[in-house]
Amino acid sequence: MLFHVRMRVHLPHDLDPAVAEDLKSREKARAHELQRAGTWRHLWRVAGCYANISIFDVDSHEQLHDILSGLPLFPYLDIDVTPLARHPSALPDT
């Protein structure tokens, strides 16, 4: 099952630095492991904002809200998830 998804981050602006330079370092850690397991299929910084669009390759809703309820920066996200479905005029996977 393929997913758009969205996320915002909002750090408070009185974030201990130190803290908030380890969630992003878990943050990047987690999403690598992701990446290279093929789960989180891809990954769009959105220009002007502290926010990334992503596809997810998941097998179930659950999975996916695991994966996101888990990632260190979920406390400081928004996120918007779209459930994506192939569309009919699109070419066949090579």
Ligand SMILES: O=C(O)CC1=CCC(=O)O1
Second form
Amino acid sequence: MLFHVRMRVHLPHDLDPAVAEDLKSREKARAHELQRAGTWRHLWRVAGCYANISIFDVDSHEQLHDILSGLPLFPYLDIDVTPLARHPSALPDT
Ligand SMILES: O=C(O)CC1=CCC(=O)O1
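Could the form predicted together with this ligand be given as well, to go with the form predicted alone?
After this comes the whole thing, all chains and molecules, with the earlier chain placed first.
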């Protein structure tokens, strides 16, 4: 199951810089792990925003929820999820 996920990051301005760097470092490591597993299929920066647009490939809504809610930055994310279905005019493997 494919999902389009938009994440906006809102780190508090008074967050200790060391804590912010640790969160970003752990988020990056987790993102790499999920990309290598084929679960986090695309990760794009939204130009001009501290936000990303991602495509996740998971087995269930529950798996997606577990992944998103387990992200180190989760407490600071606004997340919008859109389920994706194949478009009838899409060429195979696009
Ligand atoms: O910077 C972001 O958009 C949040 C994020 C997702 C994966 C990562 O490494 O940072």
